[in-house]
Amino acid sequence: MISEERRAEQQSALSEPPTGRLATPDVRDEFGLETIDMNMGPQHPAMHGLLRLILELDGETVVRCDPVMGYLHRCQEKIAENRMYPAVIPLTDRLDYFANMHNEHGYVLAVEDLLDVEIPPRAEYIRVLMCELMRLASHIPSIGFLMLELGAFTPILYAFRERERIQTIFEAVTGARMMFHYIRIGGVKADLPPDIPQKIWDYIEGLESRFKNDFVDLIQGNEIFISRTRGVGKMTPEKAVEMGLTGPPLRCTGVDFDLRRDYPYSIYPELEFDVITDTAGDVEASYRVRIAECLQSIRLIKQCLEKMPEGAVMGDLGRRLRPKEGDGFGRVESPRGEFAVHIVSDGSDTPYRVHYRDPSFCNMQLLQEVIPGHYLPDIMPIMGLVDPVSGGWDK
């Protein structure tokens, strides 16, 4: 994943005469010290799942970082090719388990592209409502995890208090707290319970009133937070685009790109929201982007509740789906970036080929580029910038 230009720069740096501490294990400095290789993970509390980083260290400075993935690989794509189209949806919940609704939404959009069907308007509103609640249930714990990795314990307690309340809403709507299997091909599994819209509204009002106190005033301006995140993991917008980043890691560099606005799907064109960007391109900027995106999700949820029409929540597609031969494509803006699904149909009732483009996998490329030159403890906040989920990058 490392570019030829970057590799040439590293080779050039290693060939220069050594001054002080050395950056190659073949030559020792005046104290007889050399670089050492160290394994970080695959089981480490700051790794966001099963991830191994092979680090070359010069003292506490990282000279080289090689991510090793694959410890959670489950052949999700191959299994999907041996199941009927509706039976693949429960598997998508097991990809990025902090963005289950977005995984389901991306997959059914790809199948519906194959079938060329129309979805009831109320079902579209419910889908977006659930996805924006899911974004809150992902972004808020992400902020809590970042602070926990920096040594602050209180924000993660506040974060899981909010996630627990959102999961209670999900349980009332879908019957499950995590693996929902709710968004279906042609609509959603069931309509909202009668009392749920008011409960969601009350919760969102309460979250809006305490959000600034719990997640902004408590963190922004803190000297330790600033010293551990400002200028850490910094990258340019050109480099972010070159590496194919999406989501908050891309937008915190100043690149104004969001699928919900630039490649609109579902009912997003009917809703008002802002695409949040920052220009610093470091860990602190990614925190600010996620904070502002939470407020935009609250704004979207309120609009969904106010504008949601009455009507059916499931189209009439028949019991057995056999799309005609061709390709179907679906893409959604998940909390970690672009989640895309490509399906090839051969005319049977099972997909011929399924491919997932998961943002956790693509965004992991920046580790090799960004981590070298930082101190070893800076790896934790940089992981908070990426916010990967191992179920997504391993598939």
Contents of the next structure:
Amino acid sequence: MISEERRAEQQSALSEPPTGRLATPDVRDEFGLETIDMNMGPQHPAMHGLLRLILELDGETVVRCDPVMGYLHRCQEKIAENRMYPAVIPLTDRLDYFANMHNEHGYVLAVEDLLDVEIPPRAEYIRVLMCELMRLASHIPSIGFLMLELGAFTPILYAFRERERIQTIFEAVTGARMMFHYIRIGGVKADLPPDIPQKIWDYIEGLESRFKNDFVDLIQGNEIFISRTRGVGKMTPEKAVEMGLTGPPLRCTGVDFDLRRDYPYSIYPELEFDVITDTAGDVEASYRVRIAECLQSIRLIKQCLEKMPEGAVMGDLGRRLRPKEGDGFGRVESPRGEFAVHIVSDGSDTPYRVHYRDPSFCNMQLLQEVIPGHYLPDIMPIMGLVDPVSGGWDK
Amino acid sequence: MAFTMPEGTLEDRLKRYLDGFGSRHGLLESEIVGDAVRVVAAPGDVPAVLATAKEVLGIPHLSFITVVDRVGSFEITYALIDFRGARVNLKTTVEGDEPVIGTATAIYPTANWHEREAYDMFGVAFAGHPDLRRLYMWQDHFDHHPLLKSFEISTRRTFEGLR
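Now the other one: the form predicted in complex with the partner chain, given that the block above is the form predicted alone.
Once more the chain from above appears, this time first in line as the rest of the complex follows.
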């Protein structure tokens, strides 16, 4: 555990503005120092996917950070314009490949916004159950990645052990481990296998008992973790809102916003859960928010399993899907924030335009605002705060 | 903290937003649809309407900007949310093959990358944008805007024979 003296020292260091670390122009002139440009990525072992950062360095301090993306761009929006509505769903799986269920859910909500179809309650419960499992399978590895970037190897092994087990559940339910194509327009593909609710229950119970030991006690009090993350990437709530952040990076600054509660969709109004916020607005706070959200997801999964009604899992759709003309919006709270889909329909069986608003893409704008003034090794913890996914920002 | 959430019930806020836009700007259309205020403005008025949304009405969050190629004109949608259940969809139509519209980056800084994406994919120029470069496509030697309807993809449409 960290000593009281050390904690006080860190607190006092925090009160200084981060720009204080920068060499002033006068000092640079006096010693004839120059800033140097450096490329980080696109093929960097610690980078989340394919991202290139053009950095301007003054010694070891970053002066300017310019993210360059597009290395994984597949023009999903163009492909979607040339497919029939149901055929777009498997493509949305390839967007943010750590939140596939949320992508499917968001797209399907946008199409259903343009259709008159009643979703059976059992299907809604299964959707929420799958989305919350997906949130666990995304938050836990993201904690593991953050620790890996700080040099700790154990948490990623624990994290992937949990993710593997959740993927085994997904495999039993959907037939696929990552690219599910499970949530369909009007419901879900198939009912849960009869033994699965009990298996999910057992797994969740086990996770709850392991969770404190594996992800809280192991990490939270660790001195290296604290000194590498506390005060790093510090943001004020106003700045976070201005940059358009959503999800854990926004909530860790203290802004109380969660689409599940504030723009209720599916059956979230019937379920009880808390929106987690923290006030520090740094990397450590985002870790605490993710940890607490995992526990809320466990709570939601238990409620879903308890309350799940019997019945059909697919609504009554016509043979050919022709949504009415107009704009359809779908918004879901993905593990990384607000995932929104905007569909423009012209009344035919293919969408006229599909637009994805991916949270990784929007949250990554904080890199160019927050990284300047930090040291070079602080970049990776800040990436862990954003937790972007390459398939998400590159569409 | 300086950031405050909007006050009042959902109905009150929707009405306040509708009145706020209507009393300050000459709008082409405005109505409340469910939990959303739908506003249609002339392209020249868009920055002013967005400034009203941010500074007068206190809508904090620009969610995304969608551009739709209507072949000959471009329809641009600004989706705003106020974090507490109300949505505002601001629409505008820009004519011509090389459209120009005022930037929103001075009002909503998050519009920076959204506008760069729109420029990259559609060629819509945002006047006054601080850094209007291509976001995804190559910076040089690539003159196309892939999401235009005139940009054809090489594969055949799926299920062509079934229609």
